[in-house]
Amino acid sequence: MADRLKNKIAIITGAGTRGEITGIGQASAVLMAKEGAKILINDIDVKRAKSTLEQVKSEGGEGVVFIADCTKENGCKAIVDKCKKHFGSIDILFNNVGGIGSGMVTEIDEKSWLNSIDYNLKSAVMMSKHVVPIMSESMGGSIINLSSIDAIRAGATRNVPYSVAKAGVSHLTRLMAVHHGRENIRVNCLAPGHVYGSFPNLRGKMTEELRELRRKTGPLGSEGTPWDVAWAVVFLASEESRWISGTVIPVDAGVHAASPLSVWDNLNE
């Protein structure tokens, strides 16, 4: 299955690693590089970004690190300009960067609300703003946004800023797919479920009890990893998905299809 992305140029935002547990951005960079893509690895932490680059190179891939804050428009423009200058074009954009946002509406403050919008939604908007014209000039491309099952229904935690921002990412995907379809730009979105990766371990390593509960919640009964999401990224970036646009695809072991009572037996197995 090698060379599915041969000669393609990709930008991945937030692609650095946070430590021993792999994240979706890092896994996607490695798999896309293995499939032949050249990767611009963006992050705000140079050490994390270089760690991902080392993994890409260890798999025989090619990449470059660029440190910039993609919650700021000037940072997004700088990322896109760097990629265009270094590689000559842009075929794939994976808007992977994101951030947490906790609380019910009665608990959140303005700063946490704005931070969540910036990390999860504004970054995708501004990156796309500067990538779309380049893709249009080169006869098209694939933009992949990262949402969450928390954008589809209420999740396990009370996280209004995060959930609302991710719901915005899902709808942004549909709008962009319609607005830029005639430019041969496909825009799709992935909504990961209970993936065991770096993101849910940001505030401390998850307990084994919670990890097991998350596994049981999925109808498939298996634990998801960043690599499961990364393979979906590869598919949406490749020509295999050439006739797919405007979709929000859950990668969640079937959690989005279940009601609490429908998995009652699974939770008590």
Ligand SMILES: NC(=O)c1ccc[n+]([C@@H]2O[C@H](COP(=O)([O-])OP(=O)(O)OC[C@H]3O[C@@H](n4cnc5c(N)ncnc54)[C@H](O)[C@@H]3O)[C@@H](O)[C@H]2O)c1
Contents of the next structure:
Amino acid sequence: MADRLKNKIAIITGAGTRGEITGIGQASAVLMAKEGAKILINDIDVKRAKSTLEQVKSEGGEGVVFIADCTKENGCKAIVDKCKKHFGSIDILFNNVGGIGSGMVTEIDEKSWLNSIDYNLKSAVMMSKHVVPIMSESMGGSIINLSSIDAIRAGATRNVPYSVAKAGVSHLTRLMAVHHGRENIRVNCLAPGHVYGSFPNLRGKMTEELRELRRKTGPLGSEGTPWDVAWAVVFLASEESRWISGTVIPVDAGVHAASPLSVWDNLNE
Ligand SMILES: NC(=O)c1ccc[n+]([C@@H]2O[C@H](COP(=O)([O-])OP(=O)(O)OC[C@H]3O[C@@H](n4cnc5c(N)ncnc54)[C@H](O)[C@@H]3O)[C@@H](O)[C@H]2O)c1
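Go ahead and give the structure of the form predicted together with the named molecule, now that the form predicted alone is out.
The next block holds the full complex; its first chain is the one shown before.
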């Protein structure tokens, strides 16, 4: 165990994994615990949450599972109340939950649009609403939101609700950083790229060919994993980033910096 987050209390929403591969929230729980934080592991699914708790414990860390739906305000309030009661304070909030939302504007229906906004954006808003006053009372904290490369440029799949909701998460980050800076609350956001992780691999859609194409698209030419994102989460949660707030940081092997033609040679390598 290292001590970059020693004595810190963290909440991670959706800290399990929907697939067979480690989730970003799950990897973050393990790394934060290794760095000394105590973790409230939230998920909607008890088996997934307990699997993360086991991994945290096997690294010598400490955590507690709390099952709640963080797309609902009462679920968010319950998560925050549980953390305060169990650990006494909250220093770090990682708004990890997100995912669904496919289709072009001509294809989406009202229900799937609202579901995507609730899942990706409302969850982060409502968690923050209930965490900010507690951080404010206790001299500050770090909130980390999770956007996506799809919120920076049009992605490979046509996913208007997801991309727009994630763009909302990026801007929510800037607004909260400005509104709560004087309460010593830092708010930052990560925008993962083509990570070989849990939800892109669901339903067996990720063929080896597509995986290879995603790898080649990145200027670095290597494949990203949930652990790459989780290390950035640890950095933003720690005092090492004490003067960083209001940023949206891509974790994407440089994809956001490239135009399609600029990586043409890489695609044909
Ligand atoms: N994996 C990637 O390539 C990638 C890329 C960009 C952004 N992201 C973002 O990373 C985040 C995590 O994705 P992932 O693929 O690592 O994990 P995931 O999609 O497998 O989900 C993690 C957990 O969230 C839980 N969950 C679902 N709904 C919930 C709810 N309402 N309340 C509480 N928990 C709930 C699930 O049970 C699951 O255990 C998402 O916000 C996603 O948009 C992922």
